[in-house]
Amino acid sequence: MDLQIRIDPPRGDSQRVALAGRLDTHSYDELDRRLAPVLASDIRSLVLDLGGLEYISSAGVRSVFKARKALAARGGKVVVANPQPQIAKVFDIVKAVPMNEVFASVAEADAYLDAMQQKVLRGEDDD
């Protein structure tokens, strides 16, 4: 299966984005293209909802990590949901995204990005 990638309009400063199929060194480039004007825009998070991927190369890994650094790099944040056991433990491998950032649901992504965020407003950010 190849790569296919859903953007869902931002809400706030946060915005989602689904993965299916296989990110690897066929799709990366696809997904980078994709994501540049997402992570060139205002969001502070990135939820990277991966519940529909099969397999990731080191060159999608590779992918993810350059999303991270380029919200990093303003402050923000990319997380990632849903994984698949073999996505997890590639993750789990290769250290690209701390586990805990690393959610079993977008729902659960979304509660620790508004906990973070409401901490901030008040505050209480210590990263």
Second form
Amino acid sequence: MDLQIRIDPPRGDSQRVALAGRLDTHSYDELDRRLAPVLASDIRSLVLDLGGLEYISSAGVRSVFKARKALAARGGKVVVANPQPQIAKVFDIVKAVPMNEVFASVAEADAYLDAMQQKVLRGEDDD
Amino acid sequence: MHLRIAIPNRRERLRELADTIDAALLAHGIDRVLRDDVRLIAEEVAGNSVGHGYPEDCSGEVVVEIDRRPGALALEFRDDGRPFDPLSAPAPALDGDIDARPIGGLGLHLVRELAHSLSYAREEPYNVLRVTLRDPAHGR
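Given the form predicted alone above, I would also like to look at the protein as it appears in the form predicted in complex with the partner chain.
Below: every chain and molecule of the assembly, starting with the one above.
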């Protein structure tokens, strides 16, 4: 299956992008192209829902890195939800995403981001 | 089981290579985890050959052979590009701040981590990379 990309409407300053299929040599540039306007907008967090993603290779990992770098450059975050076993294995080998930014579900990722946001609003930013 | 597939050194043919290998392994009852490891190794190794191994507009061929042996899958990648030992490539720096890390070098690192054993030889005019993967489901 080729890559399918679903970009949900922004929820506050957070945006969710769901991926399904394969993120590899043949599909990473499509993801980069579709993510470019999202990363250029003023969102502070991006939740990558990988529940439907079946396979990732180094080309796909580089796309995730690029997204992380783009948001990190202005203090934002990319978190990953629901990686399937092959994706989790590859992420683990190349340390693609810190373990505390990988979540078992989108709901957990959202809760984490909400908690971060609350901390910022209360002035408890611990960075 | 013995599988041999050859593709021209074109990036757009890598999907065909991976899909053909995957279908053959599936037909032999090889499980998803091992098939995905083979797909990834094939994409990274063959992708490296077609992407970096040839001078511009130089045509060539990448050949992959797979043999199923007791307890193992043996993969052999053969290309007629410039001499390149993928085992000599430095490991990427994976420690420290992820967002400050350079982005390259991940493909060969994945291959090295997933393989049970790896060996490279230049057998003129070919680069030959042999990779074995454990196949515990296939009895000795």
